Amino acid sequence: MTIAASAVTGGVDLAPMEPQDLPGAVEAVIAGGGRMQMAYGWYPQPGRLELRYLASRGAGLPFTAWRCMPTGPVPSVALVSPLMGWYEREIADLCGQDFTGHPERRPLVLHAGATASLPPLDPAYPPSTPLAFQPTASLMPEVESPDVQRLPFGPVRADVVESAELIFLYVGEHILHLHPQLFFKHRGMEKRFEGRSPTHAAVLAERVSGVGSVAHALAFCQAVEAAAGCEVPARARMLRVVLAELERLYNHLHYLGHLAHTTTLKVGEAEGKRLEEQAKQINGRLTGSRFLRGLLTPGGLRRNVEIGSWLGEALDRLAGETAVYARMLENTNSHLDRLMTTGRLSRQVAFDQGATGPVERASGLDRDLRRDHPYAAYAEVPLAVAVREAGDAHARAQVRMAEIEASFAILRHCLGAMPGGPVRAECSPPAGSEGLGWTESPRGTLYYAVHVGGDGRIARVKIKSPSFSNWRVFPFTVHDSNMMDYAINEASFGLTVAGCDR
């Protein structure tokens, strides 16, 4: 059986899977050069849980999905594919499913002390009823040495940084272990999609993560379009690429400015944020929204976007100034000295733990959904995928610099090859349909799985966020490092809490 998907290169092969066969099936995917992507639970009927597992087998090949109908505990696959550990813990918290043999049997989304009368994602759960909560100490690794100190940092942190508690175990300046406690502001975004019309839900998708508005809305719209079997007009597909690359530009420019902030390069910080502001002003003039919201909808765009000559001129000016800025960063020894060798992430750990986007590409993993599973009009544009091998903070910065240059090249191509015609097609997914959509967001791979209910409204949305993946990976670069490098290392990952917590 094949379910719909939004890629040019193929759909999703869906097959039933018995729970006891899951570890062997996951092992076979990895042995064949593939990679697990996510798992989630959903309820086709109240009280009837179905598990879904998604795997990618390689560039241009259809994705593989398994449907599992548990009647009791399910074997964990976290020891075979470590990146699946967080997904299983999320399912345990929100769907009440038990996984046997899991190496981290503690809550992830629900903090210690939270209890629910029903699994929160069960459609029968009363939506206005808060979870019962009794303050309880979080489980932490046992420490035997009196020399080891414990530092809880957060959840309220300096400046406008989002809420997260980072618990350090350290000796002097040496960090032995980092335990991040996230989900202080879990908003239940996946639950909020239930019962919405696809058009309304697209507006909700734009607000899952503010700095990824286009990526989230585009992945959602493409999942709905796949379920409906609708064909997006050529002009809308090309304009979607323009919007996605404009979003990548301002995110990466902000990243470079913030990274300079952590190395105390004040002029570099100011210049990066000035260029970010220029990019956002271009967005605002083009679309009316600095964050490029209010345009994407299932079937294409809500309205046409006029491309004037001013846009090419503004992008050329921004490209020139950005190139000078990047060269200056790469020739500032005080900046480079703090980045090189900081936060090294090996290729194997990046693969095993699920690193994605610039983080994985800086560790030698050559993966990019725009090229490997093209969507929108990416199959028609030139795309250079930047890869580095060092796996440190400098490599992650270099990948983003190269991606900025590639984004300008893509935008120039799109402006010169922009087709005419309509920007929206009718898109009404039939009752009981489902689809998968994806994007390569500025932070990495983003998937939306959409299930449509019997009334044509959304029954379930699953969001596989890049920050959910990269927050899992991040502590592996902190263990056995030092306090002086921590802020630089965290900035080099480009993490968001909102994207993880959802």
Contents of the next structure:
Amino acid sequence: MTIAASAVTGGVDLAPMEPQDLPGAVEAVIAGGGRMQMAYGWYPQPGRLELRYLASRGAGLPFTAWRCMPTGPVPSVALVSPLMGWYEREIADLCGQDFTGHPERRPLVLHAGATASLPPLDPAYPPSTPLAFQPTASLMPEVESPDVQRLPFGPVRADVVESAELIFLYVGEHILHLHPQLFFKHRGMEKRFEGRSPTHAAVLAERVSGVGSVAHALAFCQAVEAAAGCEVPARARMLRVVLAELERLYNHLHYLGHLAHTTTLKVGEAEGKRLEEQAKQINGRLTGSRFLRGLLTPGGLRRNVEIGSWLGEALDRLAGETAVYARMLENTNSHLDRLMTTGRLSRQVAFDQGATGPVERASGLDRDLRRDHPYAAYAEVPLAVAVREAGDAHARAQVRMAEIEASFAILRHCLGAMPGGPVRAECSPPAGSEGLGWTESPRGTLYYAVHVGGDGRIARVKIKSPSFSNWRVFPFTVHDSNMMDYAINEASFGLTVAGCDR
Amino acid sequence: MPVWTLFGLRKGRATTPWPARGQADGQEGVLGMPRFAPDLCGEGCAECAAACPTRAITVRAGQSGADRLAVDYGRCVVCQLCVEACPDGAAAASHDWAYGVCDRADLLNDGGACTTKGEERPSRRGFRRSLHIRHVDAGSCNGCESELQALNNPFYNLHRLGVFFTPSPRFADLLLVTGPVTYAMREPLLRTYEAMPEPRWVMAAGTCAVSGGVAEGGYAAGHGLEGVLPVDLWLPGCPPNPAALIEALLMFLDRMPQRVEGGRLVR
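Could I have the structure of this protein in the form predicted together with its partner chain, to go alongside the form predicted on its own above?
Starting with the chain above, the whole complex follows.
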């Protein structure tokens, strides 16, 4: 059985799977050079849970999906593929499914002390009923030595940052253990899609992770288009690439400015944020939104985008200034000293724990959905994928600098090769259909699995955001490191909390 | 280091003279809240209300003219779907983003005459040239944070206006809240407010903080700040751009006029 997926890529192979066969099947995927991508639960009917597992077998090959109908506890696959641990915990929290042999059997998405009458994702969960919540302390490792200090930092932290609590166990400068307590910002966004029309749902997808508006809305639209078997017009596909690369630009420029902030390179910080502002102003002028919102819709774009000659000139100017900026950063010893060897992530840990995007590419894993499973017009544009081996903060910054350069090259190509014609095709997914959409967001792989209900409205959306993957990986680079390097290391990962928490 | 100093000097001044002088607010082309002309509405048409994902628009059956439409801009996420759905040109895209108001009722355009204008409010004397803000993210999508962070980039350079972000609520005059107030952020938010010295004020920044936005309700997201904290300054927008944030803050400090009354841009 094959379910629909975005064109070009060969789609998704869906197969049934008995719960007891899961660990063996996951082992076989990894042995065959593949990698698990995500798992989620959904309810074809109230009270009847179905589990889905997604794996990639390699570039150019269809994704493998398994459907699994649990009748009791399901064997955990977290010991075979550690990155799956978080997905299972999420399913346990939101769908009430129990997993046997799970190495970390405790809540993840719902905070300790939150209780629900029914699993929140069950369609029978009473609408607009908040969880009962009695805040309780989060579970931490036992500490016996009186020398070890415990520092809870957050959820309200210094500066204008997203809410998350970081709990450190440390001796002097030396960090023994970091426990990021996330999901303070969990809004239940996936549930908010239920019962929405695809048009409204695209507006929601733009607001899951604000600085990933395009990546999220595009993955969602592609999932719906896959379900509907809809062919997006050529001009819309190329304009989608333009929007996605403009999003990458302002995100990566912000990243460089923020990284310079953590190494206390003041002018470097100011210049990075000035360039980010220029990129956002270009976005605003081009689309009416500094976050490139209000354009993507299932079937193409809501309206045409006029590519004026000003755009190429503005991008050339920005590209020139950015190149000088990147060169200066790469020649500043004080900056590089703080980045090199900081927060080293080995290739093996990156693979096992599910690192994605620039983080995994900085640790030697050569993966990029734009090239490996092309969508929109990515099969038609020149695309250089940057990979580094060092796995430290410097490598992560270098990958992003190379990606900025690559984005400018893609944009230049698109502006020169922009086809004419319509930007929107009819797209209405049939009742009971489903589709998978994916994008390589500025932070890494992003999946939207969309199930359409009997009324043609959205029945379930699962969002696999890159920050959900990378937040899991991040603490592995903090253990046994220095307090002084912490902020630099965190900045070098370029995490968002909203995307992770949803 | 001298290389960077020289580099910075050679770049010259990056900061806009706006709002003191000039028009360069940096928002060329940026869309704001849609404008409505209910007189143009077709008989029995309610397309805009059906198109709105956040129920910001109400069409009153049996009414005509200005009384027909009620728009709550505190619920608007600036998605422009109503503008695209309107067959009669009664809804139009605009660049009206300066929607900061002191009274929640001023975000409501229900056709009636404006009733709240010029209301007496406590003076901000003593804070007009020096305001310290503590920001709390109560479950935003990070769009609002992105624009708040932009306030300190060289283009807007918020410091020049005497407005500062402070890490400690103990030093803060204004609590700036983003996000719909999730179940898990409610307690930390209230504790931050409790830690602030008086006089203290609260700003709801972004449509989520005003009314819950697209995330409103459900098992985990809240409905914004209403009923959670006393709000002194409302600024819808999804997200409000940096110039809208600056205008709202300066309006709050009596340094700029309030541009919106009764849900309409009046100046």
